[in-house]
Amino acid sequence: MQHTDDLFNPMHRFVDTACLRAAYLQYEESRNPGAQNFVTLPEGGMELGIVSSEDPRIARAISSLLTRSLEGARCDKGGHLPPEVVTRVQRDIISPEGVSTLWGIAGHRFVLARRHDVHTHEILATILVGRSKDTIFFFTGRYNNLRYSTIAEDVDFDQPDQDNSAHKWFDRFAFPSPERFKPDRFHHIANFVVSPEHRSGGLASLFLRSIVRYYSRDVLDSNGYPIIHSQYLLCGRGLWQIGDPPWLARMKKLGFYRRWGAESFFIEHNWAPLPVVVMQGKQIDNVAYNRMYDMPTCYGIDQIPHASNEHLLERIPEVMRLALDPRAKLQYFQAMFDFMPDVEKGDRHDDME
């Protein structure tokens, strides 16, 4: 496993073209098999495309974004995660065997490029997108590529807790029942990052809508827009985010909303200490903290849910009280992009392409 000191290195986003080339994927069912396998956008000479991140050179540079990128989120350096959290997740999850091995197995990988030298591409941003609208890249921090169609049978939620069998592990959380926990046919994101070099760029909302412009298959056939590329398709109603809380506000810029009453909670027990939360210096309790992302005030009286059948609305009350309970911490919000906003909302398709 490559050393996570390395990646802190902002070299590793420049990949060779060749390289890049040979990493972009091609779908074997694909409606126009003799496009490119990749898509030239109109905005800067940049492409978007989506990438095998086997070859050891891609899995570098789409790790690298991802590390320094993490590295702002730790309480010590203005975040809201605890240091040892952000290193763990650096070390087991976003190293380049993980971006190889964990969640990309179970999803497509975007990135966004655009050429450097006449040998050289510099990978500007990176995305995964779930292959199939049933899957579900992690929950809690005990598994991985879930289906949401058998999460009830798959996941054991009597299992003993780790550090203390006399208790339950999933009594350590409050979240959303397994049945309504993921919002139906969307296709779960992670790892949507933007290079450090060029945040502010509105790259975050090229990438976004150049993903739906070209690979959703709804947007497509629904304006009668050519297939460009020869790469999978996406055949699900949008997108789904489960977010740190500090995420929410970015990703509203982009077009994403929040579902209603689908936050996760830490719950802390006699038996199960939550880390003291640090911020900016500063010891703040569990209910500051929430207060922090708005709860429970973004339920009050005044506040509208964006049109969708997919809140949790029959939650809000628990939701409500959990964010005025000392023993609870945000964990997770939920985040939702409708690929067609417009039209009603079911799907025609059955799976991918």
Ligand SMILES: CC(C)(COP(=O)(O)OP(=O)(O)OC[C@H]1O[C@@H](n2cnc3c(N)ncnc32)[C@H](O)[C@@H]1OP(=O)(O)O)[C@@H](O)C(=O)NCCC(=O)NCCS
The other form holds:
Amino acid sequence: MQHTDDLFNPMHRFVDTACLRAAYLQYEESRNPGAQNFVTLPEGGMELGIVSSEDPRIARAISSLLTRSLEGARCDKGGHLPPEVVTRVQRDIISPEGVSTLWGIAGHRFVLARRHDVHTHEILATILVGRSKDTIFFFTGRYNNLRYSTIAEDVDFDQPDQDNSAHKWFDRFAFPSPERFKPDRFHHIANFVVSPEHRSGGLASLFLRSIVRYYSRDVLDSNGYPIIHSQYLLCGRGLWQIGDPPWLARMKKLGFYRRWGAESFFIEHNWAPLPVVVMQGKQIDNVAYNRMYDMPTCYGIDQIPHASNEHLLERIPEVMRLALDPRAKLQYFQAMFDFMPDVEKGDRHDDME
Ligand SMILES: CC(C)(COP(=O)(O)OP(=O)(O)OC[C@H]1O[C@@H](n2cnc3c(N)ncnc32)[C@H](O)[C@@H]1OP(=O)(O)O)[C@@H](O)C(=O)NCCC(=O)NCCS
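Please supply the coordinates for the form predicted together with the ligand, as a counterpart to the form predicted on its own shown previously.
Complete assembly follows, chain above in first position.
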């Protein structure tokens, strides 16, 4: 197993062009099987594609990007997460092994890359997009790659926390109900990161725009755009994120909107204390933490939800109550991004995958 320290080396973002090109996947049933299996963007030397993360050099490049980015989320480095949580995620979830085996199997691993020199490309950004619209990449630390359609059967909501059956695992969380946990026909996303060297240059925006333009089946078909690659298409309505509280502001700038009433909270118990969050030398209690991320003010009477039939409006009173409960700490918001924002809801054709 690779030592985590090595992943902090920014040079890992440079990969052999031959290795990158070999990693691009081809979809056997592509509507344009003769086309190249990545997209050359009109923007200066950039390309976009879905890669296999089986090649250890590709997995390492992606893992290194995610590891370096997550470091900035440590609360002792200006972020919002306890350092021990960051270290655990770096070690167990976004390691090269994690990238290739944990969620890699259920998601399309997109990368945005730019030619660096005659032999080398630089990986600029990555995002993981659920292959099936039915996939949920994670559901508490105990479930990965769940199928949403069978969540009620596959998840044991009554499981003990540990050996003591008086304490239940799911008592640690307050979630939307399983029946409405995920919006219909949206692709789950995770690991959305632009290389720290290239932030605020419009790359995230270009990356998302290009995925929509070249990979969303509905966008291609409704605009009569030719399919210029031989990779998979995304056949859902849009992207769906379960995100950490500070991310919402940046995701909104990129065109995402809050799914109202879909927030989840950690619930603290004397048998399940939460790790302490210290920001700028000060310990932050749960209500103060919630307030930092606009809870419950985001549901003030002056606020209006983005048009969508996927909000959980009936849950908002409960979310507002939780935001003021000293035992409850905001865990995640949910956000959505429509591939075709102007299309009437309910006007879309259905399909299974
Ligand atoms: C979020 C992230 C992907 C944005 O990438 P980027 O290439 O810097 O973004 P862009 O330059 O395309 O900026 C798009 C918009 O987002 C805004 N933005 C970017 N980073 C932001 C941040 N940290 N906080 C608030 N807004 C931000 C930009 O100001 C810009 O808004 P504008 O169009 O009004 O000027 C990048 O900062 C990142 O990788 N962050 C760490 C990981 C992360 O937070 N991922 C998101 C959740 S998975």
